[in-house]
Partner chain sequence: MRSLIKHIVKRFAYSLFTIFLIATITFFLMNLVPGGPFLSEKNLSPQITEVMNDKYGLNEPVIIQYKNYMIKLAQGDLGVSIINKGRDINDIIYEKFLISAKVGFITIVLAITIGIAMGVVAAISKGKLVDRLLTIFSTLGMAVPNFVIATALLIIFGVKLRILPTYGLSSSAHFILPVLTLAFYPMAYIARLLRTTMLDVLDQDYIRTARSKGLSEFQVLVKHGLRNAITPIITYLGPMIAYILTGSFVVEKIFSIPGLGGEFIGSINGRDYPMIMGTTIFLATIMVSMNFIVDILYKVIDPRIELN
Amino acid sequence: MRKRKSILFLLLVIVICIFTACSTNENSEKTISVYVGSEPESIDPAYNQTVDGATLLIHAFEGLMTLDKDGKPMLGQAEKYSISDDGLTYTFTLRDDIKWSDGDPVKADDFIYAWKRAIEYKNATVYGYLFDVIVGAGDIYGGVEGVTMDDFGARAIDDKTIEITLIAPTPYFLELCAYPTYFPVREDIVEDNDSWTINPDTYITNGPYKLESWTHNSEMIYVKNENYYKYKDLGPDQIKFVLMTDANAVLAAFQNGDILFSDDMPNEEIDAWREKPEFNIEGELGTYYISFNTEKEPFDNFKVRQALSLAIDRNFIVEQIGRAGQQPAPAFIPTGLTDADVTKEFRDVGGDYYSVAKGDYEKNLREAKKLLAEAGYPEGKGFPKFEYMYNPEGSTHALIGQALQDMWKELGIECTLVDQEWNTFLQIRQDGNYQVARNGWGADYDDPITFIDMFLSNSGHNNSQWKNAEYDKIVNKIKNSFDTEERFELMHEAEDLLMQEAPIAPIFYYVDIFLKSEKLEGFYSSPLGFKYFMYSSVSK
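Show me this one chain by itself, in the form predicted alone.
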């Protein structure tokens, strides 16, 4: 009897151990853990301005349209749509089976409310200008006197029908309808509740997943939304978005199997991982650049800005720091976008604004010194010491900052490096309380205007505080143009002015680097940098 009890006890211990191991496995068929970024600044569709924040939003919300695996717009909350012959009026019909995560039906008014909220002048959303293509929206967002919401060209005809009138044919409008800023929100949840996104009980969403818990600076747990119309097609029951700031810790978590995906890794590890099957490089429509605060001396002088830009050895940065195939940027708008003639790229037609050939750096440096002297600072004499601000997440930004510091010393000028935590960094840069800061921009949709209209005087993304009436006039013409060739001619004209005035200094064009476990299947990403886990699974 005693022997039998021992065997039974041993079997019980084994069963408990197996059960415990299974229950604590964070990456099973039903649960996946991934890393896409640190603590988000906002998960409000109207206020998010980051790529990692957008990844969180596309799992929680859905627009009239959504993006397929190739980054092309397809029907989302809309069952169908029609476009008038003149290309100015879009009519969307909502699906009958769409609901919010609390079970209430999604209505046309939920979209209209969200859009009006984003363009309301008093709300000061950074992305409100994305609605400029809709009649009245630009004036409302700009706070033009006498213009009211009654002038907004989008309306709910009934609970299932939305009619939108554009100021001009907009080839990328369906892509806008898939963008997070165009997602719906519920007025009864959002109005007069600034903390609605913080509490999972009030974070009512209409997308494939819903927020179950949020341990700040640690993790966000998303679970399947049982009210989502494609619920049966969804993958993992639970997605854990881990929130970390240290690239080395993220890599260690990936190596240990604690996470199956990492959207970051230490630069010094790239060469060691390059040939491994988990290492991925994909194209991305984006530019890494520097913002000069044009309202602060001496950066209010365009020759100073041009000089600092020319003194940058872009080849050194991409080869010795980036190390992943980034392209030195001879202009702001990156490669990968077509021109009016779709057989040509916008960048090829627009050309280069300075040489990024390796053999021309010394020539660029001589021109930079000449410009600095013309600005009143021969050999850097009298140039005030200034700060270069960056966020410390990962190692890239710090290494680039150190490189820039050394390169600008060649002009006889000196800067100090200042790092700020991500959310603090975003706020300081947006408020204009800096001198020079690192920046980056990824396309919101497949059209060059996404890189151009961010420098409008009233744009929330115009971190350089640069205001140019002629530039605003050109962009307004672009958005009101009915002629494709004219649009692109004007976009090239706008980039000419931007690069001449140099409120920014492009450094390189992005590539998307990430680590993905071979066990993670069904994952995909878009050229915008958004990551899609809702249809993924874990192989055994």
Second form
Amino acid sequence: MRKRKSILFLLLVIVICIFTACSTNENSEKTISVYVGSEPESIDPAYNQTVDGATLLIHAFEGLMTLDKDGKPMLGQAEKYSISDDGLTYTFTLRDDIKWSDGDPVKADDFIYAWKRAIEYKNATVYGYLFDVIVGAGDIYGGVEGVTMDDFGARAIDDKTIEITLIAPTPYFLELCAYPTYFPVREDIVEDNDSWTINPDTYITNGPYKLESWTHNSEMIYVKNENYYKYKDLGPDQIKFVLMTDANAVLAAFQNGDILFSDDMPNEEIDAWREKPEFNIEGELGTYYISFNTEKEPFDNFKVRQALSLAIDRNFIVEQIGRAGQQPAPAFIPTGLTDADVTKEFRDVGGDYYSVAKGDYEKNLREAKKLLAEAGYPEGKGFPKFEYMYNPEGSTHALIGQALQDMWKELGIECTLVDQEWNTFLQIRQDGNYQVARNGWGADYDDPITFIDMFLSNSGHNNSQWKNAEYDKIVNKIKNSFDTEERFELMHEAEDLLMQEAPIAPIFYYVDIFLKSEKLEGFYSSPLGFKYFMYSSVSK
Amino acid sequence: MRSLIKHIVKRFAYSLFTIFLIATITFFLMNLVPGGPFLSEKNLSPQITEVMNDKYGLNEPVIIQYKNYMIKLAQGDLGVSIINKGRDINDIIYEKFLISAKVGFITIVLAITIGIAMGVVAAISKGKLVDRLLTIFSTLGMAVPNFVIATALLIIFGVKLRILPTYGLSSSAHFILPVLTLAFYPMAYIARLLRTTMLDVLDQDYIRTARSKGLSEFQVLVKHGLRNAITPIITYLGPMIAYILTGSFVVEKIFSIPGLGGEFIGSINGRDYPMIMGTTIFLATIMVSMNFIVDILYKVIDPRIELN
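In place of the form predicted alone, output the structure of the form predicted together with the partner chain.
Below: every chain and molecule of the assembly, starting with the one above.
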């Protein structure tokens, strides 16, 4: 009997040991576990399209420039650079002590090879257009006949020197040099090997960390790259990026200390977390908006579009649905971008196109009714019933749809809500087979033009099918302008026209919400939402 | 014996044909669904979409694509994923299936042993308190959907008590919550089913005969009772094992298990055509094989069953 008792006791001890062993916090000074997103589609600099993918990339690679804590470009792989007086030619000199993770030196050719690969028409990268500012790149990427790689305006003068010729002075070019698509890759590794990113052995990188192991859909472990020139300054020995898919599961992992950082949280939990020290909100360069299909009646009339836009109570949407401190949008281009005078914000200079002050909704609504009457639909009479389309992922889009439906009812018009599965939705929206649809846009880089050139008549991102020759002319002038003042003036002019014509109705500016343990220090986030863990540490 | 072999061969041929049919139907249906693998919030230019379609042979007429796919399939090649660039689908499925199967296997063992034990206990204590408790348990197990069970377990053991890990499979403790979640339904179902058939069997004359021969109660229950009561369970086991081995999307999502179920749904959402085909064919094969095995097992367990 005693024997049996002792065996039971032993079993109990074992069970308790297993349980406590697994619940001890894995995070220490040596290793941190964080969540930035689920399984990445690609961790190839040329093919990544996502913000979480970019976070993985900035840990593994480094461009000529990199971003500091304030999101401003600072020297990365380059030791110095010079800009010609006309602002068109950039000459970068690489550091002497930079190496790939396998010990080979990083050469100027590695950059040029990577860039040519990214703009090669046949490689079909999504972000090849980020090189459009460089001479020849746009035509090569667009597959224009008779243009060859020799026409590309970037070249390696020697192993350590890169010379780049731009089409026009580009104030944000240094930022682009810190962007993942501009990262170097090694020809001997990448050429003719589609799966080089899958195997940590062939994922040769030049950044602060390197990929040690990748358990698909589970975790990626990055370790310090001993060949990195600032190796000594780096933070944790190991960064474990957990790849989860369920927002509630991520939150549970954060709550029990398994992860120190989560870039996501269920919307309905925001209220409960808002006051806690772990809760963080940062501005994000992105706009949530709706597109009107300008080719379909009655949305081919700009007064109708303006009326519908004015009838939106943006404060209600951000306060009751978004609930995370999003800003109601009085214009398309979001806050957080600087103007010609860098002490001023583009948004402040541009001003509001309609009031989003809380007390002004009634006034907006009256104006909307007037516009609708002018368009031939007094009190909504004769206005055809239409469809508002969105994708059902998360509950937010549906709730916003319901709110819009109610608000437009004030104008005496009726819409039905249609939800479409994500991929189908994208197809329908791109093909222009909708009437009014949800849309969103995040900046590719820190310059207002990233929000402006998407409405060019021939732009693939112009879901509203809006075509305006005057607008195209202004945007072309912007792209070829040598004068910063003039450039920004033109950008404001473009936005004026866009808001006047209203092919879109901005609703709010996104915010980046994340949960960060108070123990995690030295972490920072860029304006585009990339997360920097390489200099972080864990306090006790 | 000859009839058994003939039966097996015939069954095997049927199974192959079923898989072929499923593959064919899926291929054409999948191409009918709007959308495509290259769509994202940021639209690709038409030229680039064209290049991509060329690369993956998606510009060909669907019937030609079908022919090409079937030729490769016959050689056992499921192709390369479009979304997870450069990854072989054979590799992905193998890797994911190992994970799902590991969780699934433990679940199945647990569900069968406990389910059978509960069913037998409930049957022999019919009408007593134990029986009632077990009936409540099995009704709950069958009625409550697994995402509710999963979330409840996660909150109780993972977040409130903090004694069990909530994501991944990195230690043996990580298996506890997902296995419990997955085992609930089949356990309850087996217990309930077995209770009914067992009660039926225990009423039969041959049980009375066995008892009167002076066999121990255990022998009566297992050798005469269980063996005769188990046939319906076997019928259920086939699809149940196939279903659990191949991974449950919901449970995998909640506990962040990188298994096949998640991969299957992900491939559909992303229109990763080769991956949709690969996972569908693989799941169909498992399903059909399990039914095939169950079919043969009937005969072994119960010689009274006519083969036809």
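This one's a predicted model, so the numbers in the text were calculated from it and none came from an experiment. Numbering follows the first chain given and starts at 1. In this text, the rigid core denotes the largest set of C-alpha atoms whose superposition between the two forms falls within 1.5 Å.
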item	value
Hinge residue among F488, Y510, Q402, E367 (rigid parts rotating between the two forms)	Y510
Rigid-body rotation of the smaller part between the two forms, in degrees	24
Distance moved by the Q320 C-alpha between the two forms (core-aligned, Å)	3.1
